[in-house]
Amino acid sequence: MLTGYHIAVLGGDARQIEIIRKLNEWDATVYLAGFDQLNYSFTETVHFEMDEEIVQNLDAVLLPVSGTDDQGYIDGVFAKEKILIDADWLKRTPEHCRVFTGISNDYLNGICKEAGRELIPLMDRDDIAIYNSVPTVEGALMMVIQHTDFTIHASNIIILGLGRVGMTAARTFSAMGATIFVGVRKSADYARISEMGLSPFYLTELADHTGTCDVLINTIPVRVVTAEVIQQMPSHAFILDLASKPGGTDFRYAEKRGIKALLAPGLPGIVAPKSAGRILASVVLQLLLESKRKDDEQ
């Protein structure tokens, strides 16, 4: 149980709702900021302002999956206005306070280092990334169906990257009857794709494989879908970029060629926020319990 543990949840989207529910179930004392436009209330929680003295009691701070922008602002969907978190605010928390975020950036890394607080980027964890690959690929499947006028079955689909999302996407679209080609960098990934009964190729050969491509799904967060690659694609092709912003696609050139290309990061929070929230909640609870155990032992 998290009895006696004080946790602040700052901003966020529907995924945070599941985390708040779980924290309440485990008897934590939960403080909310940036949830003033929530349609329903959690009677067990306390709404607070960032300048309140509550900050001195916090054992953990939970930021949204998106973390902060480069100036430290949190833009939650339930907030009337953005919340600012900075090093001075973090310094007011106890020394053992830990900061959880979905993804980090230079700003967050900097203020946590300055304040001497541990920062835990949840999306860097393999367990969350693997769990999240399921709603991500379900969302990708939905978007491919919505934005094409042909069946997935018997279509040629290129998937770039064999990470957690790439692996799940390859299996899912293959099960739908598509012919799958997977672009990779490593020889070990090339071998794995062959073992799966799919068609591997090296990313350096990508432009040679797009001439008959119906759908291209990118999971690599660097520019790999270049103008040269897009130039070879048929006009009916659809590009779905699942990488984090700004993606790995030359969207300007795709538009110039008349090829539909969409950037769709964060699909779990869009297509299945309840499931995505439960995934985050289970891992956050595990980490909080481990942290509480260590704190109690000291």
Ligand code: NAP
The other form holds:
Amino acid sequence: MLTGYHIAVLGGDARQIEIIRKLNEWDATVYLAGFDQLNYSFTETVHFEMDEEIVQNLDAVLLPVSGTDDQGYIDGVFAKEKILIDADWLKRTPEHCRVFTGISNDYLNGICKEAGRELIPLMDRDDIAIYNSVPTVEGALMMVIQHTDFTIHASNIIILGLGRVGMTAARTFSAMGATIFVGVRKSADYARISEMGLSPFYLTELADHTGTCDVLINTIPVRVVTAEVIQQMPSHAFILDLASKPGGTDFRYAEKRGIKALLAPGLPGIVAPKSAGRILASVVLQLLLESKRKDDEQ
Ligand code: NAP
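Would you generate the structure of this protein in the form predicted together with this ligand, following the form predicted on its own above?
Below: every chain and molecule of the assembly, starting with the one above.
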């Protein structure tokens, strides 16, 4: 149990609601900031302002999946205004206080380092990224259906990258009856794609494969879908970029050529916030229980 453990949840979206529910079930003392517009209340939780003294008791701080922007502001769909977190605020927490975030950035790394607090970026974990790839790809399916006038079945789909999201996308779109081509840079991935019964190619040959492509799904967070690649695509093709901002597509050129290209961040939180929240909640809980065990031993 998390009895006696003090946790602040700062901002976020419907995924945080699942986490808060779990924390309450496990008897943690939960403080919320950035939830002032939530239309129902958790009776067991306490709403607080960032300048309150409660901060001195915190064992853990939970940030949203998006973490902070590069100036330290935290987004919250239930917040009246954005919350700011900085090194001075973190320094007021006890030394053992851990900071959990979905993804990190230079700002967050910097303030945690300056304050000497451990930062745990959850999306770096394989388990979360793999579970999370399921709602991501369900969202990708939804977007492909919405933005094309042909079936996925019997269409030619290129998937770039065979990481956690790429692998799930390749499997899912293949199961829908599409012909799947997967672009990678490693020979081991090339072999794996072949083993999966799909068609591999090396990224260096991407432009040679786009001439008959109906849908291109990018999961590589580097500019790989260049003007040269887009130039070869048929005009009805649809590019769905799942990679983190700013994506890997030359959107300017796609627009100039009249090819529909969309960057689609945060799909799990959009299409399945409850499932995505549960995925996060179960891992956060496990990590908090481990942290508490360590803290209790010291
Ligand atoms: P991942 O497991 O790290 O996979 C990334 C893939 O990109 C790998 O195949 C990797 O190949 C390839 N790659 C990376 N850098 C490359 C480069 N310079 N040249 C060629 N290939 C490169 O990541 P993931 O978990 O699948 O996530 C993929 C992206 O989707 C990330 O940007 C993530 O933030 C984002 N994401 C978006 C959503 C959404 O809702 N849109 C949801 C979840 C994740 P190697 O193995 O050869 O490095």
